[in-house]
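A lone chain, given as structure tokens: the form predicted alone.
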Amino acid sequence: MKNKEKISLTLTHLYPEEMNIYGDRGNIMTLHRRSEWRGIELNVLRSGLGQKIKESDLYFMGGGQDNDMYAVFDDMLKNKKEILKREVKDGKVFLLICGAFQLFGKYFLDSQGREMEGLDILPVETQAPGDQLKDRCLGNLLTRLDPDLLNQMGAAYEEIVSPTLVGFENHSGQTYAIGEKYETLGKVEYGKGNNSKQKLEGFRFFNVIGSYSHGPILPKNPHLADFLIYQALQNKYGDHFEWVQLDDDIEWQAHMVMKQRLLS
């Protein structure tokens, strides 16, 4: 349903300086541009060390170096934990990449045996088996989307050309779900994903998506980018907004080139 008023969303970028490796800031650029093309005003706020959070419609946090994660961890527990837990329960949309994915879990145990307490929002735990290159999950990543998630994406995306996600992973931590019932982004067809044993990638909890896919993930996966924007709009406006389909031929070409390269 069309709304004559200006449609707008607020996105908070958590720790943009400390948690921004492998081009993860490109996810913010993608969300901003795809919103702009639809006439949606996306206001981007930044919340770093020592800064409080204002309630938002979308949240993004990227990956970081292990040393930076300790400072971020401490700050999150002191300044942001309670509001983030409320926002998750209220159905706000989150995209968490790599280190952020780990920090929202129960704990992270590094290769030297140091344990960092997590926010305990996602029912996952992460351990790093070692600090050698051979211990890392490193390289390109191809994930076949969970059928239920793919079906949900169909509400926002007119034609999903490929039922996959492409990206790049580089992490020492091995993440496992706590409990038997949980939802992931899908099954790994190339790469490792959450850990080197299960061939599963990412995690879904309420409207939170955690992923190990850098690259960044959204430019080459327009269906995921639109899914996040669409969820945030539904939370804020219900069905009272106009949704414009975009021409994503270039985006899909980038996606398919990488996919075909990995499968061949």
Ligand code: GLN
Contents of the next structure:
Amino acid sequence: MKNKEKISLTLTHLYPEEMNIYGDRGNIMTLHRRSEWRGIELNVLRSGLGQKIKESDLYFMGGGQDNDMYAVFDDMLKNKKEILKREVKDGKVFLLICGAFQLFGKYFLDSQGREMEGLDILPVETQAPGDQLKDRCLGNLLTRLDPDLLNQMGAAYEEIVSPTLVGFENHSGQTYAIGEKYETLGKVEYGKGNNSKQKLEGFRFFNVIGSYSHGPILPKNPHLADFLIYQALQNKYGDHFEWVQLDDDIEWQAHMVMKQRLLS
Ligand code: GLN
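Please move on to the form predicted together with the named molecule, as the form predicted alone is already shown.
In what comes next, the whole complex appears, and the chain from above leads the way.
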């Protein structure tokens, strides 16, 4: 389907060189293809070390090892904090994976005792108890979506085949919310998620989604991918855009194979 007037979105990829592990870049490919299939142009900008940010409709930042995070956190504070804070408050759409999710919080204290000040945008804090394998949250992840989020996703996605997210996690950081009231992506049915205790995965704040799911997360979770694109279109065009459902048979097969494997 073609949108009558050319509909376009801009996505800024934060630290594409430094913060990119476990195929997180695949999330951008998914957003790109799903937009393209609908006749929507997705322009991808990159903002790395020392580079400024242009206002965008969407933002993506992938995960990174502690050392990668250490290499970027100072630059984030100096060159990107102000504009990113403003963009979050303006309702721009963000997808942040693992190390990125941690760096948008108040701080990350790594297993060597290095404290990295975060952007203090998300009300979360993260500490890593140690760097032994046993200290890590490592393996496949299955999350049952929070009912309210599932409901919101329904506006963009007609037939959500499964109210779940599948992914893969590998982190030592234990993330906890600061404050009593907060929204997560949902309850963990397999794996750890934000920390080893609470069985909660990810965080929602304005239109920011923080998640521990690598994999990358979007190809096997088309409902989440469409939710992000749809929100960004609504921000930019109100209701003046055409939106069609895609045939996601293969995507859902991939989702269900993993889900069933983890539940069996
Ligand atoms: N370095 C962080 C941790 O282990 C994040 C790792 C990641 O992004 N996968 O907690």
